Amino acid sequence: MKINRIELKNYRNIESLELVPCEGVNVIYGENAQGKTNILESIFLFTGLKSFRSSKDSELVAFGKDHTKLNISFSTKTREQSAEIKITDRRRAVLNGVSLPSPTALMSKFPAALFSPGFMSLIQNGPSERRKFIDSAICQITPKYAVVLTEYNKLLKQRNSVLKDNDNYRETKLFLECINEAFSILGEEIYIERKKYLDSILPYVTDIYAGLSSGKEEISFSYIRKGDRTGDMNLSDILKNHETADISSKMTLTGPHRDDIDININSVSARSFGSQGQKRSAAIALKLGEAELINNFIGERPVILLDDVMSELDASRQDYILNHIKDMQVFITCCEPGSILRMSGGKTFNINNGRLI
């Protein structure tokens, strides 16, 4: 898949902008707060997901304007397509001239893999960030997974509410017996999908990380299931083993909402002992691996969006990103135009105060 044209109107600090990218690497450079990330953010919205920078759609509309409009034309293996997103207090989407019931209907229609500085939290922060990464990635290739997550979280909220508010041990125990079967079925489905995803992405991530590190380092990761003492327990048994602890602590202590992904570089924890360059490389490798997997599942290579990716990477790692990502359209933002000099092809765009110059 490749983007042929992007048109933005009244989007954040961009009054009006038209960008015609190449099918390879596109570098958008300029000083801070000029609009570089706004362009990547606008592209990402066509995945059907929310902004990676703002929880409120209204914040995407330029100050003093009542709406913003985003248009994109793109090519897939089968056809030329177009999409439009209009934002007032909420988003509305149109695909090939047909109004969609919700922007989430764009999922799997416009695949993209995004790396932003906030994505470093995947490596540096706690388990919730790694769960968020894997769940978002699975949703892009298996939209029905989002439904399973929603149903699981509803039951989790119910379960925690009863555990917290009911002091009657017998009543709480009876409630858990009623809810645990449905809760376990959904939780087990989430676990299976996550484990399957990690097993599928691992070969791509290890290969990409080896390229980034020039073969000097090796990345590995594994899924850690909270409460699984033997490595092959199902959630129903895990919940039974922790029932007394759940009642005592007044919260659900086990389940996919408490699981983690262990990420290591050269068999050592990346979170605890990795350098900033290694952590950034690990996060980039996971994102590029995600892109390869999207291509495998839906038969379309996603657009790669890399925001402020060059900082804290040495010259050889920058060279890999600029010159060795093959067969994918890439958009990169950076502040330092000097790093562009290492690019052997592609196209560059200089942005200043929301305008291309």
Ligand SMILES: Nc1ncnc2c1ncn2[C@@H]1O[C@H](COP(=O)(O)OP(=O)(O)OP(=O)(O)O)[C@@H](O)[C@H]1O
Contents of the next structure:
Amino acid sequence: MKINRIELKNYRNIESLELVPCEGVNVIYGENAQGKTNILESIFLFTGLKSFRSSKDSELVAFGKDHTKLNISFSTKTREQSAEIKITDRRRAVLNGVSLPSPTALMSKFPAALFSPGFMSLIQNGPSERRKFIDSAICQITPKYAVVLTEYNKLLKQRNSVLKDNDNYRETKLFLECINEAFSILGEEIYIERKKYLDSILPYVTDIYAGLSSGKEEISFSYIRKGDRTGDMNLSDILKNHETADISSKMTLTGPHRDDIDININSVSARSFGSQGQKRSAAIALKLGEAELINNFIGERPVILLDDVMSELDASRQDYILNHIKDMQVFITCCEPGSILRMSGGKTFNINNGRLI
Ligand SMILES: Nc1ncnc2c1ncn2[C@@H]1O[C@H](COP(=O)(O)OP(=O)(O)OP(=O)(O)O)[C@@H](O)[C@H]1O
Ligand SMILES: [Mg+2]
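Given the form predicted alone, corresponding form predicted together with this ligand:
Let's see the whole complex now, leading with the same chain.
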């Protein structure tokens, strides 16, 4: 998939901007606070998702204006398409001239993979960030997974509220016996889907990471199943083993809501031992791997949006990003125009005060 043209009106600090990107790498550069991330953010909105920076749509409208209007034309494998997003106090979207019931209807029409500095929390923070990443990545390619997650979370809530509120040991034990079967079936399904996802994405991520590190480092993942002592226990047995602990701590201590993914570089944890550049490379490799997998599933290469990706990367890693991402349209923002000198091909855009110069 590729964007042929972008037009923005009254979007944050951008009064009016027209950008005709190339089908390869597009670098948007300029000083701080000029509007680089704003451009990437506006493109990202066409995925149908909310902004990765503002939860309120009204914040996207330029100060003092009553609406913003974004237009893109893009080509998919089958045809030329156009989309429009108009934001007043709420967001409306039009695809190929037809008004959509909700902007979320754009989902899967315009696939994009975004790396923003906030995504580093995937490597740096606790397990919930990694669970969130893998769950939303699976939802994109297996929509029924979202249903399983919702059902699981409903049962988890019930299980936890009985554990918390019921002080009668026998009653609680009886309740757990009733709920555990359904709970383990759903939990096992989540575990299997997550393992499957990691197995599918791994070859892409290892390739990309090897490219980024010029073959000097290797990335690997392992799925950490809380309470699995032997490495091959099923959730039902894990839950049984933790029953007394669950009752005394008044919460569900095992299950996919407590699992984690170890991201290792050269066999040691990236979170505990990785350098800044290694962590950033791992996060980028995961995002680019996700894009490859989306392409595999829906047959359309997502647009890649890389916000502020160059900082903390050495020359050879920057070179890989600028010159070795194949067959995908990429938008990169950076402050430092020096790195662009190493780019063979591609297009550059200099932005100042919301205007291309
Ligand atoms: N609704 C809005 N109306 C007008 N200006 C806004 C609005 N929202 C944000 N801005 C301004 O847009 C400017 C550019 O923001 P942006 O995040 O795109 O900068 P950037 O070029 O990516 O900078 P950096 O290199 O620091 O990441 C900021 O100065 C911000 O105050
Ligand atoms: Mg920025």
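Residue numbers count along the first chain shown, from 1. Between two forms, the rigid core is the largest collection of C-alphas that superpose within 1.5 Å. Computed from a predicted model, the values in this text were never measured in an experiment.
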- So with the core overlaid, does the Cα of residue 194 end up 2 Å or more away between the two forms? yes
